[in-house]
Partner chain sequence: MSRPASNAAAKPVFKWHILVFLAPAVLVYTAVMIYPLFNTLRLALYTTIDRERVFAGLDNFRTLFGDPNWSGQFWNALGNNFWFFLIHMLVQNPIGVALAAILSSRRLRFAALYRSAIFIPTILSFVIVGFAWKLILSPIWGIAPGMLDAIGLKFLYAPWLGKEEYALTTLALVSVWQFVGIPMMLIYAALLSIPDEILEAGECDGITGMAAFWKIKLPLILPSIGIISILTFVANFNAFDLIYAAQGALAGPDFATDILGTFLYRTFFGFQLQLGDPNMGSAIASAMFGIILIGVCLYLFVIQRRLRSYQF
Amino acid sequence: MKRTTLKTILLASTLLAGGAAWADDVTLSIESWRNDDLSIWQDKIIPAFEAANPGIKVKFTPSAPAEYNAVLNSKLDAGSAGDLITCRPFDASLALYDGGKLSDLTDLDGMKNFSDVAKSAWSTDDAAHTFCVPMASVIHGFIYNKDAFKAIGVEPPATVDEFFAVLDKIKADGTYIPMAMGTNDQWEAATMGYQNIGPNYWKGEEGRLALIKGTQKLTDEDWVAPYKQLAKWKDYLGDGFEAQTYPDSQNLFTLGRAAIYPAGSWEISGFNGLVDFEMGAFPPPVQVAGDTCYISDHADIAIGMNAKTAHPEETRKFLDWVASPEFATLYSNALPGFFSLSNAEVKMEDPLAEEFVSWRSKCKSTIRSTYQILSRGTPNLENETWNASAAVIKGTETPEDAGKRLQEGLASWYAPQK
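How would this chain look by itself, in the form predicted alone?
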């Protein structure tokens, strides 16, 4: 009788223990627009977290990129959104925070691993509150064909004068189009043109923040000068650049027909599988040798906590892990060209990605000048900058007129610029 009772107690204890383990097993789900990342999350990122955090399971449940904002807002309103929300930079995520949909993460321990610039895309306008953990940025610069440079006998330029001297030599040689960029889609002219070279003129964050405060204007020389450089690009972009689309430019470079590609680091993964030549990269040339250099190290993606998650403790644990050096290394190497915004030193396995990210130790980082606050009104400064950059390159608008038009548009709705 005693033996039977003991067996019953042991069996009950085992069942209770199993039940407790089962009850402790929490599943978190991640909302995201990056559906191209699904295998990376499933095969690399999530297994690494789960191995270190038994009892917490994670599911990556992305939506189509173009539908993400609408789908996410519907889920948040219905109370069916995931525990973790992948955050676009600036206003879209700020609106979610202001609407009580994202939790304040200012006191998250891992936030100490990020600079104010890194957090700026997911902070309130006064920088008092941060609501998403920064994951990655993209860096602007120029990718070049090393074989072409060697054949022509040129080196990556460090100054603007050297830059145009290199372009002149490539053009004179005649084998390659000097630079692959078109103006048909407009956004490349601004993103890989104006926002690429501009920080060296307006001194990165110094100029960007001065524009927000209203102490600098788009008609100031620091903001017009990049357009003056862009106006000179016209002679090096090849015949028919006005009708050339973004994919056209990509093809010209990857097929070996152009020597230089004004770039964002997001191209690395795609280009790696398409080129049959060695690629290199150089940062935007400074005006005078010895000048401080600035790079557009633009905040791209972050992750936050659904304010209505049923598992806030586990969600914060995951977010702290996303802020860790381990995640920084995993993510950056799984997606070469998307660089961790963490202060942790991350060794890149891809040599071209390593070249891009090495500029952080030599240059000062900033973000695109139009993305924070300044594109909330009409006319939208970001979209107007696309149009102005394309027009200046084509020669249909002067740099001075472009600056004047953009300034008038901004001043029409933005009080500090009135």
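Throughout, rigid core stands for the largest set of C-alpha atoms superposing within 1.5 Å between the two forms. Residue numbers count along the first chain shown, from 1. Fair warning: this is a prediction, and the values are worked out from it, not measured in the lab. First, how it differs from the form predicted in complex with its partner chain.
Once the larger rigid part is held fixed by C-alpha superposition between the two forms, the smaller part shows a rotation of 22 degrees.
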Contents of the next structure:
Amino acid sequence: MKRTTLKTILLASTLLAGGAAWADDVTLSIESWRNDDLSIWQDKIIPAFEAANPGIKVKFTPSAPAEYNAVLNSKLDAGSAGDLITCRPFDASLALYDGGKLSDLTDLDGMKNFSDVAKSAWSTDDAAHTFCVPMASVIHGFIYNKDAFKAIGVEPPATVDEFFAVLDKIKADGTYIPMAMGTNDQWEAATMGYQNIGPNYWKGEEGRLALIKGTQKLTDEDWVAPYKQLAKWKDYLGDGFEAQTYPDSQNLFTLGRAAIYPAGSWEISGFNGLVDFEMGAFPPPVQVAGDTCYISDHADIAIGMNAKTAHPEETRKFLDWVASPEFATLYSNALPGFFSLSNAEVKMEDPLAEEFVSWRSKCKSTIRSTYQILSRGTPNLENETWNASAAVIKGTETPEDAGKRLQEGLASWYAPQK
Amino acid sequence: MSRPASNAAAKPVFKWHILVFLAPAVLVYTAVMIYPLFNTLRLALYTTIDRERVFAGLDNFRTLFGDPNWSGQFWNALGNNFWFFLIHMLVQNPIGVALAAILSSRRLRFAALYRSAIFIPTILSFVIVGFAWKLILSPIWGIAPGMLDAIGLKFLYAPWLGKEEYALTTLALVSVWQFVGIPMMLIYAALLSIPDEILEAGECDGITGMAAFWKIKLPLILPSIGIISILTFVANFNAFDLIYAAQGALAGPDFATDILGTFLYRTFFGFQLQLGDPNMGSAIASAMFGIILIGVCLYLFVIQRRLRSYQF
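Which structure goes with the form predicted in complex with its partner chain, now that we have seen the form predicted alone?
Next comes the full complex, and the chain you just saw is listed first.
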């Protein structure tokens, strides 16, 4: 009697559990480092998907940007990662694909909406397999305070000489800090400094690919010259820039205390809500007027599928939607400054974002020099570049020494550079 | 339990109750301290190849001390750690002793108020202390430049946390500010336990005021100072929180504030582009354990034996 009761209870519980699972919607969760975008995903992007796909719920669960790579790796190893994985460009994601953590998405329908260049950041070296759906790229340049420029009477500079002339004038005027950047967090110096102005010196893709092939070295003039310009920035940064953090710089600019902000386009959406002056943007100045300009149009963010997901079908459905022109328009306008990599025509509403994206037709695009292949070994070239850029701006290392140190580090493990 | 006493004397009985009473503490301590410690030491001997954990002997240590990329960072962190410790020994502990001596003076008014005020930072979270000081010292929003300006000393101001030569010392002093209450309290308690008769006997021999402190009180509190030194040593070499809260795991500028704790964190869990490596992390943790063990042993076998304690 007792035994039968137990059996009945067990049976009932199994049925209940089964029934409950059947009635539930499938919930997919997204791993991401974009915790700034939480409300945009929750209020705009996810509702649009859920409305079109009843029965699938999506949760956006970001972690801190600085810890994302490490957290994601441990979660994937432990099997507790979400169904959808936001992909960093190049080696970080390639390592995950090679390690069997990300699924191959080459045959996903939506992939036809992307050019090979857009897919290159998330494809194997031979371009045979693509494992993340490209979402957006970010463009580097300088955002400036239009009111400040008008008050001082300067125009956005086109050449390096004009650029320093403008900085001198702002400094002489004294109302504004000429440029808002600090070296405390290091990556700003490299990303918004070196990788921002550098492509004009190493001629974008030409120099970047030559470095990968080993025909150019980091000690070459093209690669040291950007450091020489950075070393001159020192005099135009605010007092105590050595201890100035990234949020400090953002605040200095949005509070109207600094005139120029070396930027990535991802700042646009954040800045729009904070400033009470008009913002403009200019691309990194060229050396001589009339030179071809190069911009860093860096494929930055994509999304892939956890190979161990329990809901592969629903996950692919979501990814297909991410690849659609509908998502491209929604995303680019919800987050001005993140430019869709899709071939689809996207209408931009934000004037500042429009300005950034217009450089694509005037200048040649390239990606950050250290991301593809060159940061696979130890010492990691990207990490070293952060450190070198910060040291050069502070004046604790000369541009030539920085180039020499980076070249030695790279040559220590990268065969074509030996 | 009513055994004849003669029987027990003839045959020593195994005292089960000792085991039973020890068991909870031993079990809990083993589960949360001893087992993880030895497991960490074990993990340091393995390495990961193609996502398989394989035994590698002392390879991780060879990399840590032999490969310039690792050893440079390790010695830098260790050197910084010694500097961090030195500042605490030279600033925190003498100030703690001095404060305790002043507080124990019978003529001081509001002693309880001062005691609480100085002790309060100790109970604050590292995160609060780190962020508060970062803001105070900030060249942009901080009150430090303004305050120095108000007394005409603006030229003394520098962005201390951003300069390689000052950052570590600044953070060490922030830590001193936070923890000076601990030596103060311990010494204060030791000073209070000195019987008045001894001091009065000294007075009869003409030893009063400062002389009483140097000749009577200080020798009597030396064992407490020893304990404080070793506590400072262990706490400093395990430190991590303050640096992480103020400078992040990259321990900028240019690793000038990198101590063993942040180096361990970066290696074990990964940071920014660097991925976590639990095996190398364990190797660093083992090295830290070794350093602390050597330090504590030196203290126990060399210094503590020479300290005389007095029974009243």
